[in-house]
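The data below hold one chain only, encoded as structure tokens and taken in the form predicted alone.
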Amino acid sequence: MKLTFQKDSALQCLTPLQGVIGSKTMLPILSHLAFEVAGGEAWVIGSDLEMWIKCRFPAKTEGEGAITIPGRRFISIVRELPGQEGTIEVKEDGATVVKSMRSYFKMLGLAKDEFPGQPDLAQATETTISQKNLVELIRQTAYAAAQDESRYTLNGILISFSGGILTAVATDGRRLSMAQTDCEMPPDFKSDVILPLKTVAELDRVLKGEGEVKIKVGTHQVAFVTPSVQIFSRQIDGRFPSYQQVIPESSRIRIPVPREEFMASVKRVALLASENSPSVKLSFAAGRVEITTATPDVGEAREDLNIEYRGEDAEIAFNPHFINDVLKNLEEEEFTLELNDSDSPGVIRTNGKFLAIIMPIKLA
């Protein structure tokens, strides 16, 4: 079995696999990459038993077969090859030889049958969504997921399929983000999947925003399939909180706000906010919003911003990082901030397919 490849193209395929190659693992095979060559196509696979990433390896193939080779060493070798063209050849003794110009590397791998097989999702329900829309949903929600591992059902994104709509939701208990988009699915299909944050990060890294991605939903696993890459992942077991209950049914005050100007103002004022418990106060009046912070032993900051608002005066305080996490992942020129009072959650909405909820900070 022999593969002839171009260095830059090979690295584009191999780079996403680094996230699932174990450097310190109880199972030596998990530090390896598996190559499968059949029908003139070559695929390379990495796994940590929680996730499998399978990439089409761009190469001219001779023969067929399957091998495993030490993953990080192999990627480092390809990255440092002196020429643009290289070859991978499996010798009769099972060793793998990589060559490029005057460079020669011989590596010993493990038996391919030791490599963990990817989940069988032949009976899974299949849906289809554009890669661009899926990446957008991920970026608009992932930042709100909990980092505390004790709350394992919140350590990921809920992906909910229903009525031709895919809904993504993440929350850490202090904030919540929800985004929706159209998705091709069977008419009566309904399912909730909690994706681990590691899987979410790899999807964001791998998907290029062109073409479609097929989502295969099984009982305990889910797969994301494009012509050049496939990601298989376990689902987080457990029940995601009933997030609909925290979305306010109505709002007393609705304020249109220019996104970029407001985001920049909050970022500047937050430079003097407390590092341990950052807070900025928003004071709304006709035609303006005043953004302020005051930190003992540090100082205070204030900035005024003109806005198209003619409603009643209102004020509320938020963590500025929570505000900017939301706004930097939106593209709309304007958003609507919905309030009831200074002690109730604030809601950020855009075009009806996105909302974020941020718990307020008690005003001094």
Partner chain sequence: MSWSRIRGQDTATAFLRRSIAAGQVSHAYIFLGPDGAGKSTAGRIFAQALLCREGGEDPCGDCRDCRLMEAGSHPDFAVFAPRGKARLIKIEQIMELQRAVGLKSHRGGRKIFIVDEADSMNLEASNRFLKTLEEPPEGTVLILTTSRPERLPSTVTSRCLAVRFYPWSFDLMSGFLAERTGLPESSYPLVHRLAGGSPGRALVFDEDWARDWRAEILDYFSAGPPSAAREIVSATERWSGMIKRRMDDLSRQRKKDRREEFAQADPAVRDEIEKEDQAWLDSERRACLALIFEYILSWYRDLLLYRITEREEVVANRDRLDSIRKAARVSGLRRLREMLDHAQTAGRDLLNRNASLPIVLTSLLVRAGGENK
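Mind sharing the form predicted together with the partner chain? What's above is the form predicted alone.
Coming up is the bare chain, nothing alongside it.
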């Protein structure tokens, strides 16, 4: 088996794999990459037992076969190759030889048998979405997920398929974000998948293309497949908390707010908020909102903003970071802030495809 490749395109292919090579464990086989060559195509696979990343290796192939080679060393070798063209060849004794111009590297692989293969998703249901929409969905929700919660279902994003719509939800118990987008799927298909945050981060990094991505939904695994990269991930076990019931059915107060101006004001005022329990107070009155904070031993800050609001006066306080997390991942010029009273959660909505719920902080 022999592969002839171009350095630049090979490096580009190998980049996504760095996130899974030998990151989690000392197990030698997981520090290796597996090459599979068949039918004129070459694929390279890395795994940390939680995620499998499989990339099409751009190369002219001769023969077929499967090998493993030490991942980090291989990537470094490709990066440092003296020439633009290189070859990978498997010798009779099983060793792998990489050559380019006058450089020669011989590496020993491990038995391909020991490499944990990617999950079998032949029975999975296939859905299709644009890469851009999927990444947007992820960015609008991932920040609200818990990081190291013992309730492990919160350490991920719920991806819910139903009626041609893909809904993403994340919550850490103090806030919740939900975003929706159209997605091609079989008419009666309904499924809930909780994606680990690590997979979410990898998707955000890897899916940069303009094209579509197929999501293959299995019972234990899920795969994101583009013509050049496939990401297989395990799902988080368990049932995601039923989030619908925390979404307020109706709100007494609806306030249209200009997103960028408001975000900038909150950010400035928050400069004097307490570091341990940051809080900014929003005071709404006809035509304006006043944003304030006061921290004992530090000081106070105040800023006001004109808004198109004609309703009753209202006051509420939020963690400014939570407001910023939500708003910086939106693109709309304006959003609606919905309130009932200062003790009930605030809801941020845009065009109907996005909402965020933030628990208020008790007014001092």
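The structure presented is a predicted model; accordingly, all values stated were derived computationally and were not measured. Positions refer to the first chain, counted from 1. Basically, rigid core = biggest C-alpha set you can superpose within 1.5 Å across the two forms.
The two forms, fitted on the rigid core, differ between the two forms by 2 Å or more at the CA of I88. In the core-superposed comparison between the two forms, the C-alpha atom of L49 has shifted by less than 2 angstroms.
S100 shows a C-alpha shift of 2 Å or greater between the two forms [criterion: core-superposed Cα displacement of 2 Å].
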